[in-house]
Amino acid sequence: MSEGGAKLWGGRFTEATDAFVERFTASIGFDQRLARHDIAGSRAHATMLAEQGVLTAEERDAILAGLGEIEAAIEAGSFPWAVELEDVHMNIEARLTERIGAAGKKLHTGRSRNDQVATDIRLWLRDAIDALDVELVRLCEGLLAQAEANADTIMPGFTHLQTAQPVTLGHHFLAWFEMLLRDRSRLQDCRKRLNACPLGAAALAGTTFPINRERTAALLGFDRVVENSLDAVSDRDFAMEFTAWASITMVHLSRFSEELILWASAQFAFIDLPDRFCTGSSIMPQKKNPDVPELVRGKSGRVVGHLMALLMLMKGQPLAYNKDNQEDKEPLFDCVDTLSDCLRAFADMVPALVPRVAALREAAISGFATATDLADYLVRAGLPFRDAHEVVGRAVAHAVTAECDLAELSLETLQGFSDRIGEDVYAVLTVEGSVAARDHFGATAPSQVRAAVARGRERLAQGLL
């Protein structure tokens, strides 16, 4: 045997692979985390081949038993991974052949590493999506619980980070719930498109053996097979779609993080973050730093970067498989790991947030948040909205000069801006009256918040958007 023949694919080669090139092209350092899914694919492939008469029952049984021993060794951490065998597929196949002999060499009949790795990644990502969905649901449940508990908690609503109108904190939490429920819907859609089986496409053109692709797909829990063999081995749309989903989700978590960071500051003082989600300063003993939301905010850039990497990876590739595709795994793996940690951190942290109810209400009172309510009052009294807007603007300017809130202005002063203002105006100038008046579907009234929480739990349970 030639030196090149030491490789499982080495029959055509007359010299050994350069040592640096061997390390440079190997993927075993990161793709061994596909081992469980690689073995699952091999079990399904061997079962199908035996059913089709390509393998004998004895060969199938030997293969399945050998794969079981290898899986146990991998789980125990005793499997001898070898860089010279390049990747997870070759390592497992070589070890299988060592254990069971010639039958191990027959396992690769009717398949290629091209369709094998495409199958492994889909299986791995499918499991990852299911695990991420669990954390996403847990976070959504935490937001609903906080929304229900704070249905009556008044806070300022903001636009341009300026006090706009009073809202309830429960309503604010529900906004984040809606974002994440859309994220969950997108994740479910991604899983549906992902769940197609490439196995049987072989290198790119299919195989001459009488395989049954539908049977293999069914054994692996796929909904269908990938129609075209060229597309089956070269497609990484599912990876790009997943990282696009992850990027949107991380942007949502980053926005949420930004608010928590602001709210936990001494300047806002809207919430207390439990100590277990914070760290201190090495020099300033008074500091309590919101490290968890800060890190989540920072990690959003990392995930978006992985999306860019995968898009650039695929943009120049002709059909079918190219070695470039080896670069799909590390961004995808890290994307899943990062998002999993961020969702877990938030799912743990959100239920533990402690709102500072008095500070929230005081902030809502101090920013002329009921100015729009006064304008609406004047419209109901018969004043055109643009005229009402002008009246309230002058009243606010006066209150700014007087350093008081609109509700603190005397009736005489208010009537100086419009004779349509009566004693009943003070009912609309309170923050409680303001939020209670917005009593329609999707608005901030406490009764609407409680109804939205009930609907949210039903939508979450049923997987609805």
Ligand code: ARG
The other form holds:
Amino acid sequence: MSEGGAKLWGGRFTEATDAFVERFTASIGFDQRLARHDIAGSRAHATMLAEQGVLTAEERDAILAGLGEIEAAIEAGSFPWAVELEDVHMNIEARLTERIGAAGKKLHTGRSRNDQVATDIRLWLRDAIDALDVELVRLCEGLLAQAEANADTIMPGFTHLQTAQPVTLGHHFLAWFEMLLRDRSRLQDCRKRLNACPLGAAALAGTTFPINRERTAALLGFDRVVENSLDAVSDRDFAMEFTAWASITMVHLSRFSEELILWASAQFAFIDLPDRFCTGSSIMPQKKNPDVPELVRGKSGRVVGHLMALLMLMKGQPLAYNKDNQEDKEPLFDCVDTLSDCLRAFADMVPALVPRVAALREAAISGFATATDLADYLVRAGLPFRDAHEVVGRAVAHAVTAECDLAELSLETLQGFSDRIGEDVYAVLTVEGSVAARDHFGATAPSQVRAAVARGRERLAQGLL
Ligand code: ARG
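For comparison with the form predicted alone, please write out the form predicted in complex with the ligand.
Entire complex below, previous chain first.
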């Protein structure tokens, strides 16, 4: 055979593929990552074909044995991947025929690379999702542990990045937990929809052989078969959905990163990031940089970029399969790798965060965080809320000029703003009193945080939202 003449599809061609075109159209450089799942798909297909009488038992056994040897060679790193064979599917099939002869050529009966690759990616992504879920759960557990440990730790809560009201750090950690728990639920939703088997769709229209699609699907652990053969080979909405999940999760991690970066700064000094998650500067000896959260924040950009790539990849494609779809793999692989690293980094880092409890409390005290509590106090004393707001606004302005906190103003001074203020006002002006008073479902009181942590553990264990 001439160079390039060994193509599995070479029958109707009269000249060899241009060397550049061969390289340009090949996907073997990246799709060899699908090898294990490609072999799993072939095993199921061969098993089903034999059950249906399309292959003999001997042919099936030869195929299964050959695939086993190929799998071992791939795992050992000794498989001779060849760019002339274009992709993972044809590399494995050609090798199989080389090893077992005629039976190898029958494996592709009733199948096309179009339903084959659609099956491989779904199988591969399903495993990737299961591995990502483990890291996601580990991160959620770390957040619950920090929430529990910091149920009583007081910090300023912010709106507009200005001190708003005191909250507990545990409550803040629980906010992150909720976001990531929703991300987990979205990931599981994506898994449910992708877990359907395209095999049997063949090139686009189905096959003339008496196949059993349900059987192949069951052998591969799919919940069902993809109903429509044109849809089965062409759509990649599961990949778009996964990358959308990845983008949302990365945006959550990016926001989380941003807070950790701020909090670790000398200006905030809310937390210490352990040294093992930081690096130094080659010029400034004093520096300890929060590289891990910074990189996670940065990597959110590439993941959102991959989502855009997949959306644009699909948008102009007519039914059914087009070679465009070969471009689905690299963005998808990189999303999985990036999410895997970022979730792991956070799952390792979160339990190791060390809150600076005194500095957090000090920050809550210094920003008039209990002004709303004073207003609420006046409302309870009979003043309409808008009037109370006005009174407290004047008291805050006074404290700003006097450079002190509301709790440091004398009773006399406070009564100058409203005669409804009594001795008991100081109880609501403390940050402890402020958080304890927000004592209902979903609020920041330490008792509520503890209850939410207990519920959180339950929800996580049961896979609930
Ligand atoms: N490497 C191809 C892909 O990733 C496999 C399917 C090729 N099918 C075809 N008809 N050329 O999409």
